[in-house]
Amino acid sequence: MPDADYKQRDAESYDDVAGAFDDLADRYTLPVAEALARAVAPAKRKLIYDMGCGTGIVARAAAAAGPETKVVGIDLSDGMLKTARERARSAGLDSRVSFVKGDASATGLPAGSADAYVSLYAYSHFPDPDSAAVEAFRMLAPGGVIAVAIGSGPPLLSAAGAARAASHATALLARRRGLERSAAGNLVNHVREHLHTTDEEMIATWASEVRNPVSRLKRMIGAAGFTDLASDWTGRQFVIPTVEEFWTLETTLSTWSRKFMARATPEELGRLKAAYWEDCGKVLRQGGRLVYRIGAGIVTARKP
């Protein structure tokens, strides 16, 4: 699929779920969004670009942390941008936070116009993330900083990595015994079982193939010309109390599943949902749990 078509379809897949996405972001993504905003020291910045801003959770966090800071959020989804503007207005931030429709690889914004650039989870949606990193370099003034977060597990040689490894076997056994289901792979499994799926690119190819997304992200940012590269990790685990909330979370956040579900007939969707609810309901009836693990590697760098 040509990159332009992929980008447009990916953006449109978010239009109808923007409200649910925004609610879920507030409940589960806020700690990561705040960590990303802190990574560029927003109080020291005059203008921050938030690439792939979604409903503006990072833009609002950055503006709240820097009283004189202005933030411009950039996204391709009309639905996300509409919700982002409404949220900024309701938070009283619309004088300092604005949103524009734009492509990460060719924004049309002035060169050297910002002193910070952030992006939360968006790079895994870009079919050509290298060109987005080059565009970020162009947009930033000398001395400007970049912070890009991408979904990942914790580094293996870290306290969080050791804890994740220790809990992995327990979680795997629980899943095999029917005592745990985890987002968003749980919905992916149901979609594969109950809907007709293809090899068509529903997520960016590079993101589905790379084994260490943080290392790949650091290489592309360095290749774009940035220096002083560093990385950090932040993450949380949530236990979701009801099947209804788990269904909303997975159908909103699983881009791959959402795109195939959009093609399904009402009858196919009915069978999928019935099987999903029975499976997850059985887990809860047996004393198990529905889990959402969120984690992000945050790569930071500076434009010389």
Ligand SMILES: C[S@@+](CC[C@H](N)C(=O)[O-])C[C@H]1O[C@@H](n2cnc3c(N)ncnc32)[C@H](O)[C@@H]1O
Contents of the next structure:
Amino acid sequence: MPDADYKQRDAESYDDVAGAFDDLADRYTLPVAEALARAVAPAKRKLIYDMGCGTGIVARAAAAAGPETKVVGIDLSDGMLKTARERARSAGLDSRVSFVKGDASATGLPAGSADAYVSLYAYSHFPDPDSAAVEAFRMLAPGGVIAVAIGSGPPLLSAAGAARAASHATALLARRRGLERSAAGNLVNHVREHLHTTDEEMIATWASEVRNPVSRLKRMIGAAGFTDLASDWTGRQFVIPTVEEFWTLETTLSTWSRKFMARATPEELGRLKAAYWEDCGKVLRQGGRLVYRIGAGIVTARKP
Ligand SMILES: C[S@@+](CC[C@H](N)C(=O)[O-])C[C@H]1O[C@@H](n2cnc3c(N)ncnc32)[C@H](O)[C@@H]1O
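Since the one above is the form predicted alone, can you give the form predicted in complex with this ligand too?
Entire complex below, previous chain first.
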């Protein structure tokens, strides 16, 4: 599929879920968004670009850091941009936070125009992330900083990584015994089982194909010309109390599932939902749990 068609379809898949996405971002993503904003020391910056800004959670966190800081959020989804503008207005930040429609690889924004660039959970959507990093380099002034976060588990050689490895076998066993379901792979399994899925590319494949997306991200940011590369990880685990909330979370966050569900007939969707409810309801009735693990590897660097 040509990149332009892919990008258009990816952005449109967000248009109708912007409200639900925004609620979930408030509930679960805020600490990660704040950590990402902190990574570029926002109070010291005059203009920050937030690439793939969605409903603006990072843009608002960055702008809140300093009265002189301006942020421009960039996204391809009209629905996400509309909600982002409404949220900035109701937070009283609309004089310092604005949003424009644009593609990460060709924004049309002036060269050297910003002193910081952030991006949360968006690079895995780009079919051509290397060119997005090159565009980031072009837009930043010398000395400008970049911080890009991508969904990832903790690094193996870290306390969080050791804890995750230690709990991995228990979680696997709990899943096999029907005592745990984990977002958003659980919905993906249900979609595979109940809907007609094809080999068609529904998500950018680079992030799922590499073993370590954080080191791949680091390499592409370095190749774009940035120096002083470093990476960090932040994340946490949430236990979701109801099947309804778990369904909303998974159907909103799983882009792959959303795209196949958008094509399904009402009957197919009805069957999928009934099976999902039965399965997750049974997990809860047996004393099990519905889990959402959120984590991000954050790569930071500087334009010399
Ligand atoms: C998972 S959401 C993340 C949104 C936000 N950063 C957050 O963490 O809440 C990914 C966002 O990237 C946007 N996006 C996807 N492809 C894009 C592209 N080529 N250029 C700009 N934005 C894009 C989508 O429209 C969507 O809003």
